[in-house]
Each structure stands twice: as C-alpha cells, then as structure tokens.
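Only one chain comes next, encoded as structure tokens, the form predicted on its own.
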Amino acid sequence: MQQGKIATDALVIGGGIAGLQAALDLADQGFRVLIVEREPSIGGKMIALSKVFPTLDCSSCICTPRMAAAAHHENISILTYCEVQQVDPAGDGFTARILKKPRYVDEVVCTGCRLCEYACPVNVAHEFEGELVARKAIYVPFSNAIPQVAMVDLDNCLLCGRCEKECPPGAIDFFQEPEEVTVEAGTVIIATGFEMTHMEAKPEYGLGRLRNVLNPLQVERLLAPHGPYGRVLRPSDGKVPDTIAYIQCAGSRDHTLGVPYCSRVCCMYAIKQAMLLSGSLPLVEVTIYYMDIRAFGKGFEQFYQNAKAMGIEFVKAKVAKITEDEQQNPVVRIEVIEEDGRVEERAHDMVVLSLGIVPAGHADGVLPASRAEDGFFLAAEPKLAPCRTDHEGVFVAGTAAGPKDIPDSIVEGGAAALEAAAHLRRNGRSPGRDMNARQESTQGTLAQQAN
C-alpha cells in the first residue's frame, strides 16, 4: 500500500453543501483546506435534487457553482472516494489517516470522455439514479460530477478489456491499489451529512419489495430534467401515474426504527415534490397522508397553503401497511384520524415514503467529537456556538449535527469556517503562512498518488 503525506490548515470531512461552504469561506481567507469525500464526487445529496423549497430554485444552480469554485480554488485540495480511518489530536493540531480507494482509472490522465463507458457490455443498477436505470461497470458517477473522472466497479466488471481498448489516453489501470494518506491539519470540520432512514424494520411499508413504492430521493431524480426517464413514469411498467400518495413520518417519530425525533424537512420536501408533480403532470391527483404538518421555517406556511390551493389533498391519517393489487398498484391501508378512526384502503399508481434523516459518517471513536443520543454530533454550546464540539479545534456543520434544511446547512458551514479560522489564528496559523511550501508539498503528494 502506497503512502503519502499532506499538510494543511483545515481538514473538511465531507464534500456536501455544508462542507463546500466551509471550505470556500476558509480558503477565501487564505487558509489551505483539504476536502475529503467518501463518494466519487463532491456535491453530497444536494446535487441529486431537482429543486429546493420553498423558492423552487434549481438545486444544481446552487450547488454546482460551489463545486466548481472549490475544484478550481488555489487554496483547496480535494480527495474523493476516500474513507477517514482515524483522526487524532497531535500537539496543537490533528493527524488523520485517510484511505484512498482505487478507481482503477488514472485521475490525472482520464479526460472524462466516457468512451470506456460506451464500450462496456455490463449493465448494473445506477445508485445515483435511485437504481431506476442502469449504468456500466466503468462509469462517470453523473453528468456534472467533480472530478469528471471514470471509475471501475470491479465487483461487476468482466475484465473483458474493452474499456482499455477504447480509452484514448490509456487511463485504465487494473493494478491500482488502496493508498494511505496521512494528513496533518490545524483544525477539523465535520460535515459528514446524512442518510435516509433505513426501513428494514418496517417491511409492511414495502420499500424495496413493491416496485411502485419509492423513496423521496428516487422521486427527486424522476423530477430532475436530466433524470433517468426524462419525465415522470412509474418504475414497474413505465405508466404515467394518475394518482400519487405521500406517507408522512414513514421514517421519523418512530421508536421501532430508532428515530424518535422529527426530521424537520420531510413535510416540506413532500409538499415541494407534490407541487412539482402537479406541474409536471397536470391531471395527476396527489394525496399526502399526514399526522402533523410542521411548516416552521420562513415562508414554509405559505408554501403549504399554496399547495392546498393547487388542489393537493391532505388527509390526516395513520398508515398501517401497503400492499399491491394485480396491476402492481400500491394499496394503502389507513386509519382516518379526522373521521373517528375509520379504516379504509385506497389504491394509488405510486406511493412515496417520506423518509427521515439519520446520521451518516463514521463509527464512534474515529473522529474526536462526542455524539448525542440520536447519533448526531453533539454541539458543546448549541445556543451560543452550535458549530463547536466538545473537542478544541473540531467543529461540526450541516446535518452532521442534526436534521436541517439547505439554507441552515449553508449558514452552519459558514459559521464553522469562522470558528475554525479563529482557532487557527489563536494557534498562530496566519493565512498564507508558508503557503507556497505547503502548496508544493500537497500538489506533489497528490500527483504521486495519481501516478
């Protein structure tokens, strides 16, 4: 296993919107920043969304410029497809061990032309597209990925050699091995993001078993203009759905799932998707089954009222289970709370489960910061300094600290950068100190890893 060493002012763990904002704010002050992202591209969950609430602005139009700015910033280095193995205090800073997983493609040589992808004979479910369509065994993660570099899914690769023959610069390298990188940093910002609730404990909802029961990220891809089908179709048969239902609190406020808390964004992203579906399919009937609507943010209540005015039906009900009929139409069994607990079954063409937010990231002890009972990183002073952890020099931003929406994640990214910059200055690290030497060292290490 090859080894390398990088010295930097700040280590940002996570390349989602909060991590990107923190990195850019620090880099603009002259500090050297290293972003470490576990996925093959930066951008996090936000880059897969269609639009954001309550403004319905294009998600990519907000996220992509930050991705490009980070990739081209002279003070920012990026390591993708990497796992943080351990972060330990070292003097007035930190030492981190990073495992750089092999792409089996030379990142420096690859031009992102995708000729290798077109030549590959293997089709595999595409994770970025919610497994609604297929990708190749060698592929660029998505159209606006950064870096725009292919990678080989060796578990599904036939080793037929077609990609090697078609690659103009000869970037394919099946002999790549994992590399360990040691990072010395003056401060650490944790922006590890979130995952959607895992629904294995709720088989009665049919997610993963019933083809027309979807999670919200899959619907985001259906709504995206560059999505898997180019328009909204249900997965089982390609039919344009006439009736769509949303099940609220399907992955939150549920002790059986280990998620007793409200995930804050589920009501609003369901309303957003319902409005977008109504715009995309003018004849569609959208029903939202809910226990409570929590529209707490600026403009959220008006957004909710607008949805009702558009004709979206809100039914206060508890959902017991979801089955399907002979045409694979999901059948929802509900207890209607507003009508004295009447139980009935309603069939829909498609059902979307409004899943909650659970912590993503690393096992306990990997990062020098404590977690709360819910698994999110604990802020030492949540009201006065929500980005500070209980370890000096370690800060947290975005959904790594708890469920929140995109504007709050961006604000926290900036706040974490401010805290980190103050910490670096207290420890005598001025912006630009030994910048040229550290830049040459970092670039040399990254070039060595790429070779």
Second form
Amino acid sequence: MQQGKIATDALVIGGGIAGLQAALDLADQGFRVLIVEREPSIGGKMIALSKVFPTLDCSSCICTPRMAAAAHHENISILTYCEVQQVDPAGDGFTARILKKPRYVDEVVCTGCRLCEYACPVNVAHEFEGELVARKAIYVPFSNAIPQVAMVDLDNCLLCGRCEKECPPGAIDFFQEPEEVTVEAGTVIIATGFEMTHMEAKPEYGLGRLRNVLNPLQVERLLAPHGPYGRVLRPSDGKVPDTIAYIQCAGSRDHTLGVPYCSRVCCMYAIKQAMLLSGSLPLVEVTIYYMDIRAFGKGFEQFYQNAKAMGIEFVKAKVAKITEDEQQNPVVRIEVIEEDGRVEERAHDMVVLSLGIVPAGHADGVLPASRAEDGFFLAAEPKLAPCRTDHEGVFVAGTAAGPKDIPDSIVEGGAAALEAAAHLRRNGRSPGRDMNARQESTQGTLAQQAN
Amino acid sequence: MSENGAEKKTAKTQRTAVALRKQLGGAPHEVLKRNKEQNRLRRTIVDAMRQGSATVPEIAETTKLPSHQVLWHLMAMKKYGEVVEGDQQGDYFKYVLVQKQEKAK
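Show the form predicted together with the partner chain, please, the one above being the form predicted on its own.
What follows is the whole complex; the chain from before opens it.
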C-alpha cells in the first residue's frame, strides 16, 4: 500500500454543504484546509436535490458554485472516495489515518470525457439516482460531480478492457492500489451529515418491496431535470402518476424505529415536493397524510398555506400499513383522525415515505468526540457554543450534530469555522503560512491536490 | 501526437484489465452470469421494439417480462442514446429505438 502525508491547519471531515462552508470560511482567512469526503464527489446530499424550500431555488445552482469554489481555492485540498480510519489527539493538534480507496482511474490524467462509460457493456443500478436507472461499471458519479473523474466499480466489472481501449489519455489502471494518508492537523471539523431512516424495522410500509413506494431522495431525482427518467413516472411500469400520497413521520417520532425525535425537515420537503409535482404534472392529485405539520422556520408557514391554496390535500391520519392492488397501486390503510376515526383504504399511483434523519458516519471511537443518546455528535455547550464537541479543538457542523435544514447547516458550518479559527490562533497557528514544505505525499494525485 | 501522447497510447495497449483478468483466472462468475442475463433481457426488449414505438406495458406484454424491468432497461438505453422518448399515449409514453446509422451521425 502506498503511503502519503499531509500537514494542514484544519481537517474537515465531510464535503457536504456544511463541510464546504466551514472549509471556505477557514480558507478565506488564510488557513490551509483539507476536506476528506467518503463519496467519489463532494456536494453531499444537497447536490442530489432538485429544489430547496421555502424559496424553491434550484439546489444545484446553490451547491455547485460552493463545490467549485472549494475545489479551486488555493488554501483547500480535497480528498474524495476516502475512509477516515482513526483520528487521535497528538500534541496540540490531531493525527488522522485516512484510507484513499482506488478508483482504478488516474485522477490527474482523466478528463471526464465519459467515453469509457459509453464503451462499458455492464449495467448496474445507479445509487445516485436512487437505483431507478442504470450506470455502467465504469462511470463518472454524476454530471456535475467534483472531481469530474471516472471510477471503476470492480465488484461489477467484467474486466473486458473496453474502457481502457477507448480512454484517450490512458487514465485507467486496474492495478491501482489503496493509499494510506496520514494527516497532521491543528483542528478537526466533523461534518459527516446524515442518512435517511432505515426502514427495515417497518416492513408494513413496504419500502424496497412495493415498487411504487419511494423514498424522498428518489423523488428528488425524479423531479430533477436530468433525473433518471427525465420526467416524473412511476417505477413499476412508467405510468404518469395521477395520484400521489405522502406519509409523514414515516421515519421519525417512532420508538419502534429507534427514532423518537422530530427530524425537522420532513414536513417542509414533503410540501415542497408536492408543489413541484403539481407543477410538473398539472393533473396530479397530491395527498399528504400527517400527524402535525411543523412549519416553524422563516417563510415556512406561508409555504404551507400556499400549498393548501394550490389544492394539495392535507389529511390528518395515521397510516397503519401499505399494501398493493393488482395494478401495483399502493393502498394505504388509514385512520381518519379529524372526522369520525373510521378506518379507510385508499389507492394511489405512487406513495412517498417522508423518512427522517439519522446520523451517518463512523463507528464509535474513530473520531475524538462523544455522541449523544440519539447518535448525533454531542454539543458540550449546546446553548453557548453549539459547534463545540466535548473534545477541545474538535467542532461539529450540520446534520452531524442533529437534524436541521440547509440554511441552518450553512450557518453552523460558518460558526464551526469561526470556533476552529479561534482555536488555531490560541495554539499559535497564524493563517497564511506556507505549508507546502511540510507536505510529503508519495503519490502524484495527492501531491497535485495538496499543492 | 506528442511524444507523451504516444507513450500513453503504448501504455494503453497494455490493457491492465486483461492482465488483471488473467491474474485472477477470469472475470468473477457471478458478474458474468448477471451480465449474460441482462444481455438476454436487453435483446428481448430490443427485438420487441423493432416493430415500432411502444409503451412499457406494451413491451412487457410482448416480451412477457415484468414491466419494472422493461422500464429500467429502457431508461438505461435512453440515457446512453439507444432509445428516445416518443409521444404520450394515455398515461404512458412511447419509446423508439434509435437506428444505428442515426447514432453514427
């Protein structure tokens, strides 16, 4: 295994919107920042969203410039497709062990032309598109991925060599090896983000079993102009849906799932998606089955009222289970709470489960910060310093600290950067030092990224 | 072509994929099996579409394949330029094969 070493002022773990904001704010002050991202591209969950609430701005139009700014910033280095194996305190800073997984494509040489992708004969479900469409065994992760570099999914590769034959600059190397990178940093910002609630504990909702029951990230892709179908169709047979239902609190406020808390964003993203679906399918009827609508943020209540005025139906009802009729229409069994409490079964063309937010990231002990009972990173002083963890010099931003929306994640990214900068200054690290002399990478890729 | 470019071309012909396949004693059996099955499905769908444009349920009926599989393959073919979307017929869109000569243009 090849080995490399990078010295930096700040290590930001996670290249989603919170991590990018923290990195940019530190780098703009002159501190050297290394972003480590587990996925093949930076951008996190936000880059997969179609639009954001309550303004309905294009998500990609906000996120892509941040990604590009970080990628081109002279004080920011980015390592993608990496696994943080261990972060330990060392002196007044930290040492991190990072495994850079092989893409089997030379990141410096690849131009992102995708000729390899067109030549590849293997079709694999595309994770970024909610598995609704195929990608190839060699592929650029998505159209605005940064870095715009192909990678090989070796588990699904036939090793036929067609990609290598087509690659104009000869960037493909099936003998590429993982690289272990040691990072020395003065401070660490944890921005590891979230996952959607795992629904294995709720088989009665049929996610993964019933083809027309979708998770909300799949619907984001359906709504994206360059999404899997190029329009909104249901996955069982390509029908343009006439009726779509949302099941609120499908993955939150539920002790049986181990998620007793409110995930804060589900009401608003369901309303946003309902409005966008109404816009792209003028004849569609959208029903939202809910327990409470929590529209607490700036402009949220007006957004909710606008949705009602658009004709989106809100039904206060608890969904017991979802089955399927002969036409593969999901049938929801509900108790109509606000009327006579009767139990009804209603068929829809498509059902979306408004899943909640659960912590993502590393096993306990990998990062030097404690987690709270709910699994999110613990803020030692939640009122006075919400970005500080219980370990000095380690800060947390975004959904790694708990469920929150995009503006709050960006605010926390900025706050964590400010706390981290103050910590670095207290330890005698001033911005603007030339760190190049301390970098001892053994691989061209790393050398280029760190310079 | 520059000298560097020529070196790259030479390197390219070494085909590391083939070398790795030889080293491993062939491609993984499961991957080969899955790919063979996918090719069979794809051929069945393409054959059904040679008659003209068709919706997903129509292709599913002709081929006796599950409609979700037909959609998945059609969308993959659409993504890589082998199929285009046609007119809407009721609740469904029709899909048309792209002729090879057209693709070459």
